[in-house]
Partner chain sequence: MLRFLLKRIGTMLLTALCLTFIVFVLTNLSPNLEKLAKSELGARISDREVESWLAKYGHDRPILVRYGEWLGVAPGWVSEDQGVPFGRCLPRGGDPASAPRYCGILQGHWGQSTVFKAPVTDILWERLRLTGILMFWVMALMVPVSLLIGVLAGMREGSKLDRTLSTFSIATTATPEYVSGVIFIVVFSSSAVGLKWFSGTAASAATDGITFYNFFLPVLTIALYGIGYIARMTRASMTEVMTAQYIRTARLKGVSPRDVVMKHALRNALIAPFTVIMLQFPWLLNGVVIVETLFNYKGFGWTLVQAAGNNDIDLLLACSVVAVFVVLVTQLISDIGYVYLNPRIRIS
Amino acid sequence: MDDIGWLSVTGRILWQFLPVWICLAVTFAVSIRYKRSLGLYGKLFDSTIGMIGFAMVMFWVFTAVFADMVATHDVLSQISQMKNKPPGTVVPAGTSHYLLGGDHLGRDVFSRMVVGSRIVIQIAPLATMFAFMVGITIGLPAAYYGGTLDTVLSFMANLILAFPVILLFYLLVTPEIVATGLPQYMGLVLFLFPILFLVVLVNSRYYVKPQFRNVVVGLIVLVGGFFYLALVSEPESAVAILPRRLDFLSVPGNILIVFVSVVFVNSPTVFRIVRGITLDIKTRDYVSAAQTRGERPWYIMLWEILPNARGPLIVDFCLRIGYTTILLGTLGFFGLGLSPESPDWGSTINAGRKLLTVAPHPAIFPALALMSLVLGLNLLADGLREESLKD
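Chain shown above in sequence, structure on its own - the form predicted together with its partner chain:
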């Protein structure tokens, strides 16, 4: 086999993404067919911008799902003859090509970019969701009760916001601080919020049906608590609560730390947004009506105010996933947290930037990938905003 030109490289890359194209086509066909009965999600397909954004986001989601089928080579295996080779170079064995060339260690850039999407798609939405649960659980009472509680919580949120993000990362993710277990202790606190949120959510709704409530709350505490313990406990580290046999959910330590710091950075901003919206909604008539009915404060917050705040929150959720993606890239770019071998986009850009003027391809493709995902999320948020403003 010989080296191939740009045209056939493009063709082969498009062919490699075949499972992704099929899934995208199916998703769009089904969604457009039933868009009238799908609520806000269906309305998204009325706006061109929203559809383009959705397509870009789903492209990377499906790529992450089918990463093993799309990737052509192993992400860690190095072929020394392939160092910094341009796109379309054939491997020495003559069996296949490095579609987007080789990086400074002779690894396949295309496969690393594809598999790297997995790390982002796994961490970014989940971390954003956690940040939202933290922000909502704190922001609602701060705005609803006001007074000293609000002052103290707002002060703390502003404290974190006044920290330059990169300094915070350097302070949280350096090996010395990881050794003290500080990020894990922060995880202990932050991961408690989703359980707390769900318990309060159910409890406030079914307070009048104690039996049903007890069962559901018990289930949440049991299942959530077990997940919680399995997630935070890490054998042979500062926090090792569960015995190894029960610790079924082993998240690699450095991923957990990256996750915790990203949630920590995002939560105060969400807090501020939730607080702002709640302050506005608090004065509405339906809230006064609920108060007059004698509803309890948490019921009003979670079942009267929160559903009415969903529009701006959903839009911000999309934007924030994009922002979290940028943060993850920043962490990788400074070589913090994730291991240098990891194929995530930030680390790959960091590794490739030293040879940028000689061999640009190892850095430019992950950079474009990251940009397209964040752009997709931004366009999606824009489309959602437009459609949710219409009614």
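To complete the pair, please output the form predicted alone; the form predicted together with its partner chain was given just before.
Lone chain follows.
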């Protein structure tokens, strides 16, 4: 076999992404067909900017889902003859090519870029969701009740925001801090908020139906509590709550540190956004009407104020996933949290930057992937903002 040129490389890359193209086509066809009955999501397809952003985001989502099918080589396999080889180089004694060339260790750049999307898609949206649950749970009462509670929570949020983010991550990944179990103790507190949020949400909605409420709340506490313990518990660590045979959610320590750090950093910002929106909405007439009807405070906060704040929060959620993606790339670039052999985009860019003058492709393609995902999220947020303003 011979090396191939850029035209053949492009064609083969497009062919490797065939499952992604099929899923994108089906998603757009079904969404456009039923967009009038899909609420704000359906209105997104009336916005050109929104559709472009959605397509870019879903491209990487489907790439993460079908990463094993799209990737052409194992992300950890090293072929010494392929070190810093340009895109389209044939693999020695093989029938395949390194479509985007090899890195400084002879690993396939294309496969590492594809599999690296899975790390971002797994961590960024989930960490952002956890941060929103923390921010909403403390932001709503802070603004609604005001007074000392608002002052204390706002001070704590500002205190966290004033702390340098990179220094925080450096502290959390040092062996001495990890040995104390501090990241896991932080997880014990932060991961409790989703359960609290769901319990308060159900209790406030079905307070007048105690039998049904008790059953649902009990299920949330039992199921959510078990997942909570399995998530934070790690055998042979400072927080080993569950026995090894019951700990079915084995989260690597470095991933847990990154996850906890991202949630901890994003939660105060979400708190401030929720607080600001609530301060405005709580003066509206429909909130006064709910208070006159004798509705309980948490019912008003979660079922009167929060639904009317969904537009700005959905937009910020998309933007914050982009910020989290950049943050994950920054952490990987500085080698904080994630393992050195991880195919995440930040680590790959860091490994390739050292040889930019000799072989720029190992750093350029992961950087373009990260940029395209963040750009797609920003365009998606713009489209959602544009359509939400029309409501």
